[in-house]
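First comes one chain, alone, set out as C-alpha cells in the form predicted together with the partner chain.
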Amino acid sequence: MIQRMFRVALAALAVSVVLGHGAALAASAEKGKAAFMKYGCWQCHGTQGQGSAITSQGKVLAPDPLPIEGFVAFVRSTNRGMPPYSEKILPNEDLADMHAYLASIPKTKDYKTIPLLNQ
C-alpha cells in the first residue's frame, strides 16, 4: 500500500512536468474516444467508462472523471485490479485526449427518472 502511495506520487509529480495547463487544453474528445477503444480501456470500463462491478470493480471513469493529474498517475502507476500503461505504450497526449473524452460524457440521469429503474 505504502509503495503504491509513492509511486502514484511520483507518477503525479511525472504529469504535473509533462502535462503542463496547455497541453490539457488542446486535448480533443473525439481524438480521446478513438484512443480510449485502441489502447483496450474499453474492456474493462465500458465505451463510455461507465464500468462494471466485476471488471473494474464498480469504479466509474466517467461522467466527472478523476482530476487529469490523479487520472494520469492512476494509469501509469497502478499496480492492482488494473494493469500500469507505461509511456512507451501510451503516450501522455493520448492519455490526456482520453480524459478530455471522458469529461465529455454527459452526467448521468437520476434513476428515479428512468421509468424501467422504478418498476
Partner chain sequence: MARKDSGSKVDRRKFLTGVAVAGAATAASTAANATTAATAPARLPSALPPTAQTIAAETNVPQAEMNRIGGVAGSDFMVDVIKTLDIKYLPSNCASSFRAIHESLINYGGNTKPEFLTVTHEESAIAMAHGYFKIAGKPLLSLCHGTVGLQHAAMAMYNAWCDRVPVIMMGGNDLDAANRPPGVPTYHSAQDINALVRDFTKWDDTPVSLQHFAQSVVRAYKISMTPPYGPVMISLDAGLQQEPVKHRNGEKLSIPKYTPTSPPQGEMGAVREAAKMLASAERPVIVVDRAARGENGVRLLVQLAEALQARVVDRGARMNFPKTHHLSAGPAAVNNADVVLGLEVGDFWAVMNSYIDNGDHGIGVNETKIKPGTKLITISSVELNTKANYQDFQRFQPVDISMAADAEATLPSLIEAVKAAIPNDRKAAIEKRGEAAKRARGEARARILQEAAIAWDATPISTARLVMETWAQIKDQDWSLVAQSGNVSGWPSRLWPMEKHYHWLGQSGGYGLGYGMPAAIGAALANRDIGGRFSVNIQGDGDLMYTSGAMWTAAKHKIPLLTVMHNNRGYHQELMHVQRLSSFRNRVASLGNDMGPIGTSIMNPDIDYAKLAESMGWWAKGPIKDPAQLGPAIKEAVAVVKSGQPALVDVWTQPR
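Given the form predicted together with the partner chain above, I would also like to look at the protein as it appears in the form predicted alone.
A single chain, with no partners or molecules, comes next.
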C-alpha cells in the first residue's frame, strides 16, 4: 500500500515537472485524439470519452476530465479494470495531449434545446 501511494505521488510530481510552467498549455487536442485512438483508449471509453454501456468498465472521461494531475496519477497507477500505463508505454506528452483532447470535447446539448425532441 505504501509503495502504491509512493508511486502515485511520484507520478503526480513527474507530471507537475513535465507539464509545469505553461507546458500544459502547449498540449494539443488534435494530437491527443490521435493518441487516444492509437493507445486503444476508445475501445473502452468510446471515441469521445463518453464511456461504454457494453463493457461497463469504460468510465466516462469527457467532458470535464479529472484535473491533469489526477488523470496522470490514475493512468500510471491504477489497479482496477484498466491496466496501468507506465511512461515507457505512454509518454507524459501523449498523456497531456489526451487530456487536452478530452477537455476539448463539448458538453452535450440539453434535450430541451433540440426542437425535434420537443414536438
